[in-house]
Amino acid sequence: MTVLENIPLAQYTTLGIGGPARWFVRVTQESELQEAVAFARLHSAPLFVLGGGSNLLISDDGFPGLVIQADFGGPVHNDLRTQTSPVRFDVPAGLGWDEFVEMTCRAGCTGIECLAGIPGLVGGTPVQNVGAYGQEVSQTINSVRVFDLKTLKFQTLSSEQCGFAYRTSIFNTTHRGRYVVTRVSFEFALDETPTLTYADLLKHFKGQPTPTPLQISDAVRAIRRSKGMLLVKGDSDSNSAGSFFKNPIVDQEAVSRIATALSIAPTEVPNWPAANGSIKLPAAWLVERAGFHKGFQMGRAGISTKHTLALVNLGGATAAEVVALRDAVILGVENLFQIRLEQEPVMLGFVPLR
């Protein structure tokens, strides 16, 4: 194990913002990781334990503490010779999600071919909760493998453990900081039909046979490529941190209030079912709503051309550019609707730390 020292963590962002961390190890196994918290506590340094980066804003002045990149490897194992289903994976934290995705399709597994072309690794997917059109990882997690942080011992939680909910799970929110997950365990069905919920899918298979898995991944990447939620080189809206803020969770009231602001009828205000009689309304519409078009710019930080939830760089920007963009946008919807909205990105060397 290599301890580094002021090492620039732009590069490690899939925004490309973010001063430098006062140490940096990269972390391929799990007795690395052990030797890497052991030199935290030596330092009484605080710690974090950095992915993929695509969810993520790090402050320009950067961390001064140990950043621990995690890219656990080794094998996938599976237990698809047997041909009976659920068929079980258990995977490396270090796998990219989108060639696990792919793996999956291409066995003919249905349960995460909705959540193909979503940038960062595996171990991060529990962390959020990670969803899109119509499905969330934590539907198909069957364990999580971790280091607790406190207890400084390795553990094995239960999907019912993590406490899943909409974008969020004990890792993200009452034991935020504790855990570091080494690798996860998945379970999916092999003769399920896939279920299309999202609208823009429903659109592109309309009138063909019902599509195979790796035939609806296919599809949810082109749709992530044309919204600039596909990470392409070259393209500057992929210079984000992916959707910046949650869709909102409200009561029937809020809908209300939001067609009376706009002079429109409820039944145009979009919205869908949530737990507990709630309701879901696309946090896009209402930033668009509020005056932040496609294309919007603030300094050097702006909103992609293709998606209005993703704050990109449009080069050179700094974290307090966008954190300025993101502040207006909440102000400008919660002024308007009377909604907060809340970012999806994890802050990283701000005060407070969240």
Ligand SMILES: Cc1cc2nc3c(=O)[nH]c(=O)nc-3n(C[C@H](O)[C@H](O)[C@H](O)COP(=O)(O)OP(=O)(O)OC[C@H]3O[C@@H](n4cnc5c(N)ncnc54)[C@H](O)[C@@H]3O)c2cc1C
Contents of the next structure:
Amino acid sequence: MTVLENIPLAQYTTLGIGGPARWFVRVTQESELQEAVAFARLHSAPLFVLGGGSNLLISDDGFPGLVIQADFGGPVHNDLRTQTSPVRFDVPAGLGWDEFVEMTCRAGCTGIECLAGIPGLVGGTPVQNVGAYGQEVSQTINSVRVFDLKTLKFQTLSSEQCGFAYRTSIFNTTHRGRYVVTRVSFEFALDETPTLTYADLLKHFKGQPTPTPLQISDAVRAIRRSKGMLLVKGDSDSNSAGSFFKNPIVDQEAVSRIATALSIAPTEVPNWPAANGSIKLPAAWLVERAGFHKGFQMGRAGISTKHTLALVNLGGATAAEVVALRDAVILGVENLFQIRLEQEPVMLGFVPLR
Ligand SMILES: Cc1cc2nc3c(=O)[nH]c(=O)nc-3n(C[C@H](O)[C@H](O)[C@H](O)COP(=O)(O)OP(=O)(O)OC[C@H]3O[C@@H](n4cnc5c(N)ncnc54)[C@H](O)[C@@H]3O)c2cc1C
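To test you: the structure above is the form predicted alone. What is the structure of the form predicted together with this ligand?
Up next: the whole complex, starting with the chain shown before.
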């Protein structure tokens, strides 16, 4: 284990923003974790676990502690040979997520085909319970192996113990910063009809026979590419952290308020049903309606030309510029609709607001 000093973090993020980490260590084996924690304790340094850096906004001042890059390798175990459903996969946290999606789709498994093209590593996916095009990773997670930074012991958490909900889990709420994910165990159905519920996908396959999981994953990547939601070299729209805002969950009263603000009928406000009779609104639509269009720019930060929800680094942007744009969007939406958008990416190295 080699601990490096003053390592610029921008290179480890998809936004390409962030000052230096005081210390930085790449960890590839579980056995190295104890040593990394001992180092942090010796220097009374805070710890941060880095995955693929695709859901992060790191401050221009960087992080004054030890960044552990969770690049756990090792074998992928599966019981595909039995050809009985469900099929189990036990995967190291450092495997690229999209590589894993491809692997399962090729094997004829259904469950994560709609999550193709999401950047980052396998270990990052349970943290915010990644979701897209009608699927959430929690629907296939059986258990998560973690190292508990409090007890310094390894533990296996069941899916229930992970407390998954829309873009949340215990890892980014109640137990934030406590666990390092080292492996994730999944269960997939074999040879079942893949998920085909989202309008974009239905349109893509209109008039065609039921697609295979592999065909769906390819279609999802193509749709993502057209929206700047796939990491594509040379496409400045992919210098982002994906969707910067979560879709707000509201009640019917909020829908009426929006309709009044825009002088439209409540039925014209796009929405989906959410848990417990509540309503999920598309944040992108609210942002557009508040006057922040695709291609909007504020300094060197902007909104993607292909997707209203992605804040992008137009080249040399600072974290402060992204924060200023974020705040302008939040304020604009709040002033018009009295709905406060919640940020999706994790912030690192910022002074918490009191
Ligand atoms: C172009 C683009 C498109 C995207 N599309 C989607 C989408 O459709 N749906 C979606 O949900 N997300 C999307 N994202 C966000 C992001 O890709 C996911 O949240 C991803 O799972 C983050 O994984 P990561 O490895 O990059 O984690 P990081 O960004 O490195 O870290 C994110 C958080 O997870 C924690 N973490 C990471 N790895 C571990 C670990 N091993 N143990 C403990 N904690 C860990 C970090 O501490 C941090 O709090 C998109 C991002 C981009 C750039």
